[in-house]
Each structure stands twice: as C-alpha cells, then as structure tokens.
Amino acid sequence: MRAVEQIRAFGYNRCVNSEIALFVFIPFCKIKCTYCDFNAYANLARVMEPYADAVAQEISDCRLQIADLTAKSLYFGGGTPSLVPVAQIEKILRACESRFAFAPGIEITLEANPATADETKLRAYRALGINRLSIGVQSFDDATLRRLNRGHTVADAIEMFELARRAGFDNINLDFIFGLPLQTLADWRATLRRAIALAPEHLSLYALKVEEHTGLEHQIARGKYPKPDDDLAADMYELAEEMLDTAGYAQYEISNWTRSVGVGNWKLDVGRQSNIQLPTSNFQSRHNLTYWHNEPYLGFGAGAHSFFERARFWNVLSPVEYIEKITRGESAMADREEINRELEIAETMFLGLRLNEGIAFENFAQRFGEDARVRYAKEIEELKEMGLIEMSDARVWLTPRGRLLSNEVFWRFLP
C-alpha cells in the first residue's frame, strides 16, 4: 500500500497534502540546568561529529514508506543545537533534503541558548535555510538564571536576540518558565515587559514542573527552595494572558502566543518608548501544530520519538550507544507502541483541546467517521457544567478557566 493510502486508511485525513513533520534531537548542552530532565548531556563535545554522522546515516537509511510524503517542517531540538558546529547541522539538514521532499516554504527551526552562537554562526545557520530560531531565555532576571544554573545572563539573551535579527531571522520565538523558585509576581511582570519590548514573533510560556531526579527536586527536598505555589503560578499565567493580549499577541495554544494577524503600530511603556511595526503574517509554530493535531512525525537522534502508521516508537537514549548502533548498521529503536483506534481518538481530543480553537467537529468526523458530540456527550456536558469548556455547533474549546485546569479536562477523554 502506498504511503498516502496508508495514512488515509489509518485516519490521518487532517494531514494536509500528505505532509509530515521531521524532528532531529541534539543532546548536547554546555551545562545541565537544575530543572531539566531532558535527554541532554554536558561535556560530550568529543562525540558531536560522530553523532552528526550517525544522525545523517539514520535519516539516509530510513526504510519507512515515505515516498509520497512531503516534509512541512524540520525542527532541531535539544539539548542545545546552537552549540553544535554549523557543518554538522548542515550535514544533517542535507541528509533530510536528500531523503525527503521539502514543501515550498518549509519551516526549519533551530533551538538556541544565549551565549552559544555569535553573529557569524547565526548568519551561517540562516544561509543554510534555517528560518525560525527558538531562544531559551527562561527569565529576564539574573538571580533567577543563576538559581537555575542556566549559564547565561540577561545581557547574553538580549544580545543573542539582537544578533539573530542582524543575521536575518525574522521569525524568533522566546521561551520562558514561570512559577520558578523564589520568583515573585513582580519578577514575572518585569520579564514579560522586557520580552514584549523585544517584539519577538512568538512566545512560549511554560509553568514549572518539578521533575523527578532533577537537581531542582533535590534542592526543594533539602529545603533550599520552597515547593512551587500553584496559586501564584495561576496568577502569573493570567497576568501573561492579560499583558500579551494588550501588547497585540494572540494566544493560540495553552502555552503559546504569536503576533496577531493585522496588528499595526503600538506603544508600550517599558522604560523607554517603543514604536514597533508588527508584520501581518501568522507565526504559529507549524511544527508544534503537528503534535497538537496528532498528525504523523518522524524523529531522528538519541531518544527521538516518532508517530507514524498508527505506532509510536523511539530511539535509545544514550548518544554513545546510539552512535554505536548506527555505525554497526543496526536499528537505534529502543521500543515501539501500537496506537489503537481508541487511544488515537482520545489523544486527538485532548491534544486538540490544547489549542484555543479547540476541536472542529467536522474534522473529527472526517478523520474518525463519528460525531465527537455523541461519543463524548457525557464528558462534554460535565465539563460545560464545571465551566471548563464551551461549545458551538462547529467546535468545542477550553474556557480561560479550563486552560488553568486543563488536566481536569484531559484525563476525562482517556480510554
């Protein structure tokens, strides 16, 4: 069966023009942040080059039925991809180009941390065709950055943003975390004001989650920092919604905002007057929309995950073991999970509800051949009574309160 027919048979009717997203995981970091539980490693520069060779080989050796698929996005995530030499990023990108057809205007994102790339390097990335930069700022407060072991300063973050602009990047995301140790509402307001003053095209704001076996978990257990305050985090989230709406940013997902279509000149008092012309383009992350629409994607590299042909599968975590397996001509896959229809429907519901637009009933019916309003009549009615969702004839979506209590919504759709 041809790949396009397979995807249609498995119910991926929302996959526009049979497109797929590609993800490349880069596991290297300068230092490990205290809150991070990602598959990321410091002090492994010695294997950067063989790792790039292995990823390029894994892509070239891909045996999945992809002949009729077009890559709509390519995302270099990590870790810290901007730590890697340009030649190694280029090697991986060229392998993707050789193995996959690229859609016109493909979105190619590279994650970057401040103080890991100069203007020359950023210009080189841009020349390769990388057209979206995602900078991990996390906070515009130096004391907070030191507590997180971020390895950069506020000045470093602002400098990287300005260097990226000079290098030609006109689609930049800034990442932030709120609810951090000892962070006050005033601290968060100050961070938001500085972020808005820079006028990035996209902002991602995530509530802190203390992960097991991280440095931060141990610090909290020892009493160095208090446990996160959920009420304060909720206040921070609502403050962000208010400030970003006033500044001309549109929220399109629980944690993501983009410049509104059609926004013109605006001023904001940030200690100095700013007259900033906002473009009328839509800067939503096309790559991340793939995840929220529960559409197919392929991941390459150590620990990278894929979702394809109704299965989820992922690679071994260790970069060294990954390199060894690929070099020996073996599969780097660690495990595989078959996704049955019930789980796929459930995941499509709660992932789609992360989006402000919610779930369109027509799209759900086209994909699964049934009416979500009938299948989830009980759950929808209960959630409406709780004030967590709203519904029209065409779709269902989270209320502002529902976004704050989203887990209360999502678990109800699990099979």
Given for the second form:
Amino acid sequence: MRAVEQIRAFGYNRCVNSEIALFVFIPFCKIKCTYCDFNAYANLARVMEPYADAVAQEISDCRLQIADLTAKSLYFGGGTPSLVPVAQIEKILRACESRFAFAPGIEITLEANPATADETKLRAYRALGINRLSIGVQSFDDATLRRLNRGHTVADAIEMFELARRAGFDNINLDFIFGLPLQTLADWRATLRRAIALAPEHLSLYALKVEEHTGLEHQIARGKYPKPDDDLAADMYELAEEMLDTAGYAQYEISNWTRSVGVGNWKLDVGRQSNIQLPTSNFQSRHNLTYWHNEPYLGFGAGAHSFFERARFWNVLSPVEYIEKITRGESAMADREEINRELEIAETMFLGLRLNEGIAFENFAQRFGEDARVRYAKEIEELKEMGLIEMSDARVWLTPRGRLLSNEVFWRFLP
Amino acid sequence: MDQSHIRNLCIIAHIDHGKSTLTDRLLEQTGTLAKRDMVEQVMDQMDLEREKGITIKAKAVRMSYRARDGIEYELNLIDTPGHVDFTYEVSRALAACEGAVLVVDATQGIEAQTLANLYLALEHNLTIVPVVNKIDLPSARPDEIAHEMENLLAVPNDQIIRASAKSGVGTADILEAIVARIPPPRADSTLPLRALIFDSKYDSYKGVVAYVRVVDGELPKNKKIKLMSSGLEIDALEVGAFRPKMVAGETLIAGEVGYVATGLKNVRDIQVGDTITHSENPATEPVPGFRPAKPMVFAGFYPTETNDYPLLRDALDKLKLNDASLTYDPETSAALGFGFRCGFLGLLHLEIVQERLEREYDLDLIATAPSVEYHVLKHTGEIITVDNPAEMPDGSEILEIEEPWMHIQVFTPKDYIGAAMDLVTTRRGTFDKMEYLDETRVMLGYVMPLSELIIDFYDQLKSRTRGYASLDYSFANYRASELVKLNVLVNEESVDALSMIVHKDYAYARGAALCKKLKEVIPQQQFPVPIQAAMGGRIVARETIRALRKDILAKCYGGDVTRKRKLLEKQKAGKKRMKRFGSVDIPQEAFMAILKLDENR
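Got the form predicted alone; could you also share the form predicted in complex with the partner chain?
Zooming out: every chain and molecule, the one shown earlier first.
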C-alpha cells in the first residue's frame, strides 16, 4: 500500500462504521504495583477461567448491528493478560473470530509483564496469531522496580524480550514510566540507553501521575518519597525526545515512538509539506490510533469501554459482578454516554492533537462538514501565540512545548 | 394577661455551651412545641445557623408555663446572637428583658463572650439565673465551675442550677427560677406607647415585621404608629406573638414581647433599637440606646463571571431586606471589574453574607481581603474616609491617617499569657490590664487596631493557646498611625484588589509574607511570573513563580475517553473560576491571601 493510501486508510471518514477495533480487558495481576489505579486485582486468580468464559460469551452475545463489520485490531490489555493460561486467551480470541470478520493483516496485541510467560507460552501466542507484544518494562533499574512493587527484575524484562524475539515476535513494544519516585535524570538516561540497545519496534513512555488511593499516593503523603517534580519530569521527557530521535525512533504521539526501519534517520516532519510521506513499514499501533482518530471500538470484559454509533458505554468494574451478570444473560453495561456533535468534535480535536501529525483540516471537514480553522479561529490564534501549536495549510499540530503542556491546549477545545 | 405574670428573658451562653439545646428543652417542657415537632435547634432556622451552631438573627418565642404555685405565666424568650459582631443587636434584645439565664459549660468554664454579654446584661439591670450545663459529661467539673461563677459573677453558689439540657435534668428548676427570681416587667400601661424594636425581618405577605417589647402603653392593631428616629408613620397592620410561629392577636399590652407587621418593603425603615409610638398622643422620649447600624469591616465582592453582576446586585438587595446592617455600594476594580464594596459589622457577618450569596443565590464570588475605614487628612485640609486600600491616595498627598482601635479582652489559661501577649504585640497591640479569674485563668485587656484584629488574629490566638483562649472586643477610638499602602505587582502589573494598608514598620515583613503566600496560591503559568510588593515606587519584596513546563494527562487507558474529557472539563472549569489579569490567571483565594499570612518573625 502506498503511503498516501495508507494515511487515507487511517483517515477519518473511511473507517467509520466499516472497520472496528476490539479490546479485551484482563483484570488479573500477580501483584499490585504501587502506582496503579487500574481495574486490576492480585487475588482473583480463582476466577480466571469463569472470567474468560464470560468474556467469550459477551463477545458472542454482542447484539450490536455490526454484522458487516471487520475487525482491524484486537488488543488484550490489562492487568496482566500474559498471566492467564493460553487456553483462556485462545477461547476469547476464537470468540472474536467467529463474531467478527478479521481484516487481512489484523493487528493482534497482547500485553505481557516480565516473569509471567515462558518461551512455550510466547510461542503459543504466536501460533494463535498474536503478532504484537507489549511488554511492561517500566524501568531498567532494579531498585526502582522494587520500589514500585513490580514483582520482576531488569533481567526478567530482558529475558522476556529475547524469548519473544526467539518466538518470532517482530513487532514488540516496551512500556516505560518516567518521573518515578527517586528516579534521577541519569537513571532515566540509562534506562533509555538500554531500551534503545534492544531495538524494539515501538516504545511507549508515560509520565507518572500519582493517582488517588494508590499505595504510592500514601507513601508520598507519609513522606517516604518526595512529591513528583514536574520540572524534572519535563527534563526527562525532553531527554527522551532527543535520545530517541538520535537513535532513529520517530515520535508519532505524545507518549509513543516507532523505530523507523528502512528509512534511516527519517523524520516525521508534517509541518512543512502537505504531501506527507510516512514510513512504509509502519509499526504505529493501529489499535491505539483508533482511539486517537476517534474512531469506533468495542471493549469486552470488566470495566471495558466502547465507542460505537455516537455513544460511549462501559461495563461494570468488578470482575465478579461482571461474571455474574454475563452468566445470568444480562448486559454488563454500567453506564452510557451519548456523544453529540459538539462532544464528538471536541474529542476528535483533543485526541487527534495527541498525534504528531495533528489534525488534518480536510479530514475534519469531511467528517464534520465544517472548517476547523473557522470554528476554532480564536483558540488556534491564542495557542499559536503561546507557542503551543503550529499550523500549515493542511494541518494543525502540537509543538514540542505543546506536547508537554498538552492539557493547556486540549481544554480549550471543549464545548 | 396580668402584667405580673409576664417574664421576659434571654439566654446568655458561649458558643456550644448549650443555649440552643436548653431552648429546645424549655419549648418542650412548656408544651409550646410537641416532642414530635421538635428538630434540634428549633430557633435557628437558617441552614447556616444550624451548621455553625450559632444564632445569627434574634428571635423570640412566647411560652405558657403553669408554675408550681398554680399560676399560668407568660414567658417571652428572646434568642440573641452570641457573637461579638452583633453586640449592638444583643444589647437591644437585653433591653427588652428583665432577666437572663446564664449558661456555662461544666467542662469549659466561663468564656470571653459569656462575660461580655453578662456585663451587658448587668448594665441593663437584668436578673441573672445562673446555670451550669452539661453536668452529665464525664469531664464535667460542676463544682469548680460553680465556684468560678461565684467568684466572677458574685452569684451565691446555692442559686446556681446544675443542669443537663441534653437529658432534661434541671429544666424544671430553671423554669421555676425564672418565675420566682426574674421580676415582672415594670411597665406603665397608662403612659403613651413606647415599643422597643429589637429585631426585624421581611415577610413576603406582611412586609417588614418588627420584633418589639412594649415598654409603656399598649400596642393594639390597626392604629397609626410612628417610628421615633425617622418620624415615619405607618399602620400597625397586625400584632401578635411568636408561638413560635407568628400568631395574630388584638393587642400587645405593656411589658409584653411580640411583633407588629408594617407592610413596609424596606427593612432599613425599621431599625433595631428604634422606638415605636402612636401618631396620636406620641411619647416624648424614645427608649434610650438607639444607634444606627454602622459597618466596621469592608470588603469588595465581585462576581467571577462578569455577566453575573446584575445577579449579585439582586442578591444583595434581597439579603438586605433582612439585614439592616449590611451596606453595599458599586465599585470598580481594574483587576476584578464591576462589583460592590460591602460593609459588615465584623468578620463573622462578612463570612455569613458571603456564604449566603454563594449558597442561596448560587453565585461564584471573589471577595477581597477585609479592610477597615480609615480617616485620611490631606495636605489640602480635606478629610476623606477610605474603606478600600486601592483608593488610598498617594502618600505625598497625605498628612495623617487615622484608623479604628479596639478594646480587646482575651480569656486564657495562665500558661498561655506569654503566647497571647506575643501575638498581640506583633499586632501593634498595647497592654491595658490583667485580672485573675481564678487560680488558673486570666483576663487580658489590650487596645489594638481593628485592621490587625481582622487579619487572622482569632485563628492565630486559638492556635497559640491550643484552642483555650476566647476573645471579645469593642470599639475604642480612632487614632493616628503611620500607615502606608502596599501595592502588589503580578507579572510587573499592579493588581489593585491585592493592595493593602499596613503600618510602616511592618511593610517589609508583610510584603514578603504576602508574596510568598501568593506564590503558593497562584498556579504556575507558562512563563515565569514575578510577584512584587511595592511601597510607593520601591519594591520591598519579591518572589517568582516558576514557569509551568509539564501538564500532561496520564495514559488514556483502554479507550476511557470520558474520564479524560471529564478531567479536562474540570481544568476548564477551574480556569473559569480564576480572574485573568493581563496574561496571568489569579484564583479566588489569592485575594484572601492577606488573611493567611505566615509571618515567621
């Protein structure tokens, strides 16, 4: 597929109501990390099998009018999907396959944590058609990993990466967090160096946010760790941008980079040219691009979110309650929010601006029948003035400063 | 009703010493309210009163009580506000009574406000019925406290009633003592009418309703009456008593407490302390003690949303219907736009009005730090009054500034004398006197500027004395002081609403503390923001808010866009609550920062 066609393929109007992303949530973990406020549990192993049954059933029972839809991606997120026996993953995957048509070359991702899967398991994933592995490494510093209660070592993470390569995974993402308790700029530099040395196809780097009611929040309140230093976190982010750029990684979203294979030090520079060239071998996460393009997706499992036909809806959080509801033949939906035009426009803006390519005015016009430059003339002018966004004839996107201050940009687009 | 069977009384108590609970018990025991109709704090009908456990408006209730002597008595209980802000209102309510039940908490002892109100009561020759309350609490020291009362109030120990308003112990004794000890009103029904107004409220059906005590003569309905201070003539549309709801009657006789409905639209026409007489055959002299309400503390109220200005004006108009002491005049601030300079009796009054505006009228307000009224003598010989620091003329124009000084009384255990003394001296206070209340507690008297008293003084006093000290104050006089205006510059621009008047010797310390505080409360902007305090053209303090470099949401997990959007909405709403000044967003609390200065001397 040619580059321009590919961009079109992920453009705004084509996918709507024709291709869809599927998400499956796995709420189980070996232990709970101190910073985590996800819907994940360390003591629910006993319900793994009934949970997988329930998810498979939810998928089969899915009554949405989507007979002619094809799935372009399937994502097993958690929690720790790699903790679940392969048979359960297979059961869910088969349910998806029989309920939805899989597009050719569908991207199937599974999140894995170090020390939860051996080579056999990884090979089995591969055999199932899982073609992308996302490993939660978080840090290449053992002391930091211990502080976070990650339950694995640096060696475990490297071992998993190598096993995954050996099992045939040629599209691997590594997840990292920066701004961690007691983490220094030097620690972070060392982590990035080791990450680059492994040459994964994809890197996700997230700034730590201390969430309410987490162990970490408690530790900080007690004075065990200092409060996060935003200036240091900003320095870390800028360091990452610089090091990854030098190492041949192209940033395509606030927190995401891909290795630009085959194009040397190819830089994504959409600003100066309206005729965009993207690398032909594209490791961008197609699943996550669905969110950022504000396109439809269906989520299955406890607390899973869906966006479909101008509504967002989500399931009950508790895995046990989820299983009970599904087993009784009831809907597991907890709540639903209609997305009117104004909300959809706002969400399209703040999700799309996360991408380095930003918002293409043509795509916006095709989707909403109006010119974003007119609608947001005041906001765009103000943000340009602040140096947070840049604009060409075709697009508007965040500046490097704008990426670090993205919330200051995003809230302005809310209705 | 025979005048000799009337008893008019009030209850004096410090906050939380049990006044409301005792009132509830009296209403219950006299059958004024059936038990099933009782809610706690029956008399305190405002939400704020119940929440804060205080009485803001005076109220009255008439109870019928058949005493042990077989006679049915009419007891008129006037519920008075306890706070020092309302001392004048209290004095008018006391003037309507012949006796007071003095309630002292058996665990806490006598407090400053108790004593201040007691002195007021003695000034009005009221008979005191002393009560030690909460005797059933484990930490109660009824004998010790009774001893304290005996020493301080000169009441015979055997007359002090031990009670627990909560369980009802002693209520019967209190009722008997009221009848036996408090004298009936000495009122002459043959003289021309004189009725003392001790409060008023606005009723949408009856117009302004005056709460009155008939001092002389008789007040029947449908007769032309006259307000003696203004000469305003009106009809007594309805007269009656509070039981506790208004119940209309034919007349109020000499010595009785009740209400008269006037049909007036403006509560300001019926001023507390004024005297009502008849148009025909009027009294020659009013009841003494009348003084028009005079605000002492001033603050600017501004709507956060400029569009809400008319709403704020309407809300103030409505509050004013029931609050004659509230004043407000339009004012403009370069920083905050259009608003009102409001005058209050004191800080509590300010706080109450602000909370009511925000709650009952759903307004988002920015209140500037409170100020006092300065008298400024200019070189030209002109004297002006200034109640807004922003309007203080340039130092070069000023010959002299006078500010209000207060008498203050601090009651504290003697261990904290040093702490209280320290605080007062850092607030320019000077020592006046010290009296031992008993072996462990003292009363300290000082004079100090009101401007120092309204800047976080009470909270500081409480924290330095571990909550033990209590405070009372009253106006002393105006005195010349070496005062200067401190301007605050945010991002190089002067913000008028942040300026303050301080004593010259404190300019550096206050300026530094204010800059430091503002640095904490003004959120980081995308560029460094200098904050400076300046005296005349000279910078006396400076801080810099570092630039905001990072504002990113965490991972948007599994497509939970709703949560993400909600967080952004919160951020947007937060921005809306701030005032944009130049290119800097200043939040509401910055304008009150002056109140919370942490001066590390």
